[in-house]
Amino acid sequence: MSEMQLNQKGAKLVDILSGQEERILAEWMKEMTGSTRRGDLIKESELRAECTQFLKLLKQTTEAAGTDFQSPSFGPMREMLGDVSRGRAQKGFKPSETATFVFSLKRPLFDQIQTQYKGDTDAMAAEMWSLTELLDAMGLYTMEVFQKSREDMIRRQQEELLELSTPVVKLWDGILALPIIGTLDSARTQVVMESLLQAIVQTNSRMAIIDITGVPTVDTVVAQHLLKTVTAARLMGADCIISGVRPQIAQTIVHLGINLLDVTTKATLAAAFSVALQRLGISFVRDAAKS
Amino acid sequence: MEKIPILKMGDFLLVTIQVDMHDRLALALQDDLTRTISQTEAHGVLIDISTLEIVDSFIGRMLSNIAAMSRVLDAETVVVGMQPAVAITLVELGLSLPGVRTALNVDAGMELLRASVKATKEMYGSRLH
């Protein structure tokens, strides 16, 4: 398609749009209300503003660059669609509801074409085809952005979860505790291991307690990871104690034939803490006057 | 040629590795250290690897070997200041350095050496009586 043809097509769309904005807008809004306008998620005034801006941009862009959505002139248009789509993804719209924003414009525009090209079927078909192509491309783009923003959200949440779930806490001068909650997999263990070792260096701690009260199951892989963490801490000069071993987990460990003999294990965090204090040579005395 | 200095501090030898270890350097260190231990009759060796950032299986095994050799020569070895990344690498390589004592820093390592030398002396002392 030559530049001129494109421009001609664009010009036609401009003809259709110009002077009719108000009517198209009204019909478009009606169309959306009929199908999927979510009054609970977006205000009418907000939607109207979006639609008005969309039509304005559509007119401007097609005037300049025709109906080729890939052309760079569609940059602002794409940006606007992206914002609309991302906003809807955050507000909790369904994918179909988001796509309808663009697709529901078809009927008002087609109606307009029909009235303008009465009798000239060839021109009408051509015009409809190019308009459909443009709107489809826009709809697909909206979906793409929608999907991407959803994926970004999930990825961000995963990362946050990973960070949240591996806090290293200081119990005493020289004693760290790492309460693990949830299932340990390779990726998480790597984070756990790194944050513990980093904390050992930073706080100069000689003792580290890994509390696995919140770990539902221990299999060979998890046990292997735990052992690796303990060994790495030992290489750096810190002693590790594993606490919170539940009866079922103790049974599983023995049945699996995992050798935890070199590691100090305690039933509770309190017991592990008292062992750690003992190794550091710290002891508490109950105040006789207060007891 | 580069050389890793071995410093004598009282009863102990202090080795600080501040350059990238390559194989030849590691072997030279092994030679030097064993010779110095027997010359000075040191009772403890402290190897500071806090600036060492890259290790491979050879260096790992060398650390383990040095510890074993020193023990034969009646000197306790303590490796101090291992970086987290180095520790993880060694564990992943399957080198858990059994028999090598470790400490967080030079201070802690010295304390450990002193304690172990004292314990040895007490043990022999009690046997003599």
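Numbering follows the first chain given and starts at 1. The model shown is predicted, which means the values in this text are computed figures rather than measured ones. Here the rigid core means the biggest group of C-alpha atoms that line up within 1.5 Å when the two forms are laid on top of each other. Compared with the form predicted on its own:
Positional change of Leu47 between these two forms stays under 2 Å at the C-alpha, relative to the superposed core. When the rigid core is held fixed, the Cα atom of Asp219 travels 2 angstroms or more between these two forms. Once both forms are fitted on their core, a CA shift of 2 Å or more is seen for Leu171 between these two forms.
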Second form
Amino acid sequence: MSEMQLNQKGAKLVDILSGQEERILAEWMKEMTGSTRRGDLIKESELRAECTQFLKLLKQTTEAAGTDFQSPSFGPMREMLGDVSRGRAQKGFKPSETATFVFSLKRPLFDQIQTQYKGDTDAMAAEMWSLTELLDAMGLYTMEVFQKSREDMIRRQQEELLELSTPVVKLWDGILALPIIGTLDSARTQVVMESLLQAIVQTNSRMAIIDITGVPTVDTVVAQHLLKTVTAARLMGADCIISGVRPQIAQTIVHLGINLLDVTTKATLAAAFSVALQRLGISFVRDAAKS
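Let's compare: the form predicted together with the partner chain is above, so bring in the form predicted on its own.
So it's only the chain below, everything else dropped.
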């Protein structure tokens, strides 16, 4: 389609929008009812401001670039729709509710087209088709931005959960404990390693206890991840003890032929803590007067 044809289509849409903004806005707001409107997630004033800005940009961009949504002139419109989609994702809107922000504008604009082109069915059909292509492109764009925003949010939440699920605890001066709960995969191993190494540097600790009491199963992959963490800690000058080795885990390690001979292991965190104290030359004497 030539640039002249695009500009003609844009000019027709501008004619439809000119002088009818308030009426179209009112009908558009009515279309966004029920779950689509979500008054519990967005204020009426905020929604009206978004719709008003959308109609203003729609008039400006179609006047300059016709109905080609990929045109550089539609940059401000794409930016505005991106902000709307990201805001909807953060507020908790559903994908369909976000897309309907654009799609619900079809009926008000179609009504205006029917009024203006009454009696000229060919022009009416051509204008409706052009507008449908434009609004569909906008709706798909909002969905793409919304989906990416949701994926980014989920990824950040997963990273935060990983950090929260691997706390490094200072048991004694020079002794750290890292309790692990749940499955230990490659991504989590990286977080565990970084958290432990950072704590070793900050506290200048010489002993680190990795407690796997909360790890449901230990296979070859999990054992390799543990060994990597132990090796990294040793390179930082800290010796590691693995605690929480239950009978079932011990049998699995033997059955799989995993070599943990150069790593000290204990059944309980208390036993590992006792060994760590001994290696640091710390001992306790029971007060006979209180025993």
